[in-house]
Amino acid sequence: MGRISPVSAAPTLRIAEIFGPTIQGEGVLIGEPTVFVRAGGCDYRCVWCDTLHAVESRFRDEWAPLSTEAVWAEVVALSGGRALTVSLSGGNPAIQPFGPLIARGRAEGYRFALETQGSLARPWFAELSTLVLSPKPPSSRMETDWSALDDCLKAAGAGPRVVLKFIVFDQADYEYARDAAARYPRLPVYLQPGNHTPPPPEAEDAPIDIDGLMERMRWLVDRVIEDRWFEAHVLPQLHVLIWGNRRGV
């Protein structure tokens, strides 16, 4: 009897939500029309996380196990088949096997961006158009593994545009961002005032403190200018200013 070769199963993606097109609300791609693919699962537990529905294991039953083709079909349906940027977010999207999806989309002219804290390196980072490394500051109560972030940079190589993005709540976070940026002087830096009123995971549209956010934004701008940190870009979360904490926009 001939030997039967095993059939390798296609990787399954755990997806919390897919939505868009809408605009990217933050960072280097702010304002750009985007379809979002939000993965379920994260290796961090930041105390101010605003996407707990895609992080905490108690929501695992709500994360759909989808094939690459199923995710791709939804992206095509949402975008009407017109190539645009697809943002892979989370949670930490680096946990998921997104390589085949990126290859599938790139063949059709789509661009892929990914934001991660830099705790897990993946070879398919090199196939991204944009890689946003967002190590978490002291206010998150997480510890940064700089060697892991270095591995992410090595995995990306010369493929994508790579930028740093920092959430800033206070002076300690600001100093962390300054020190981290000094470690990687060739990478563009984006600073974002932290949202101190993140939505609870069960709330679709929790209220926000706009005045508090704007006060932190003004403080952050003042610090950057006073310190002559002219390489930094200071941006708000545009989607929060437009839609509040509502999901799917």
Contents of the next structure:
2 protein chains.
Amino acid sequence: MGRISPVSAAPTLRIAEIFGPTIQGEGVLIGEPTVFVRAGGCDYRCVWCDTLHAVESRFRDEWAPLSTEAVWAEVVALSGGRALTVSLSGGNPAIQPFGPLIARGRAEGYRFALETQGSLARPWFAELSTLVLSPKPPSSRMETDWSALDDCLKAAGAGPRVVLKFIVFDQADYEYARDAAARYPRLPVYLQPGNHTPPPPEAEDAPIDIDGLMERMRWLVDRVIEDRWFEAHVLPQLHVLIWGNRRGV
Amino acid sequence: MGRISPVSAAPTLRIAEIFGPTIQGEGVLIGEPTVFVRAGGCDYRCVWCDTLHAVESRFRDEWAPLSTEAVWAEVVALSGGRALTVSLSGGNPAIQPFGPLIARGRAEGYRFALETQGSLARPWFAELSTLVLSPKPPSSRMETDWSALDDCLKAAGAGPRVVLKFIVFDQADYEYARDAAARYPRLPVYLQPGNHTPPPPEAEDAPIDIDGLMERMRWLVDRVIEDRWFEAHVLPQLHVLIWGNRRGV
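Instead of the form predicted on its own shown above, give the structure for the form predicted together with a further copy of the same chain, please.
Okay, now the whole complex, with that chain kicking things off.
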């Protein structure tokens, strides 16, 4: 985050990292040039979390308290002032007051995507271009609060495109995804094989089992095709295939 | 194509292969369960063509002359009668009279996507869900007929979603893509690194240089980001990463 220095007045957002532009590696926006704003802090503790450096409290000191203007200035610097998609991720970015940043960026033609597990609804979800709701399957050891997820949909209203994304490690996760998708028959579904070799949070780079990931990808495609679940998309984490577990790409 | 047998009466379509469902590996529909209908025959001879078995005349005897009904019956059998996306590819599928197949399938809720270099416009383009126009860059050694491409857009009208897809092998290809995209500023753009180890047409399977493909992918992402070409998407051939050069997946 080179150019950013913590702002002591009005520290409104806790930011683990801002990087890009690089292509989005996952889900509905895959392949699209994107600047990533990763919020620090999460109300979940998924056992296989691949961004613990933005989740666990012991990394809290590394999350810069930044004003909306400071975050916006960094997005503008990284994108050279040319409008693009900004992905708000985390951690759970819904914890933080991103509304003013979205308003600021939209006025300049930027689009905002946000990915969240759907545990906290915010009125400013309606101002997003894309809302990715990614409820966590049993392998995460988390419990889904379905009424909170419903609230997220209500908050989004007719504003953004809303899609469901599911991380799938095993058959139980797959069945969870099917059941969850059945609750929201009008939402597009994206399935993603889980990364069983997530980077340890201290590592800037870490080895990755590409063959194992591709094996899981083939398994997931087979399941979807076997069940004729033709409404589902199946996509890997492209950035992991291209750059491995390296951060900031 | 197991169940298909050539129909001698009314042989309206020349089909190299029908396979699936499997996920679409390229472009705007990446990750989407799809049945592929690959037409035999092409008016182009791209030097790096990765589907020569559907292009070169010496394979002509392997292309089954099938009625629309026979092709439709196979699509229904493969999809278990559940509507999904059917991708018409080739060769150049625009050569063949696919209009009646599209009308037949649409009546049952199926969606049709077609990918073509844009050398031949057909009135039934308007009935597609997705039209992928993929004019060929200099490395192909082909010449683009821009007025033919314009005609394809006119034929599509307001019917399908139309996107541009460019195969990029080198800097000259990249510049071609930029110039071509500038002609059609409202069309979404998908860039795809070329496969420099295409399968020989006789091989059902062939080795593939994944590291080389990923290297080309990184190069292409770097070019796009450097130029702040944020309207472009960059995607690899996912099926090649997952299954290698194997056919029918």
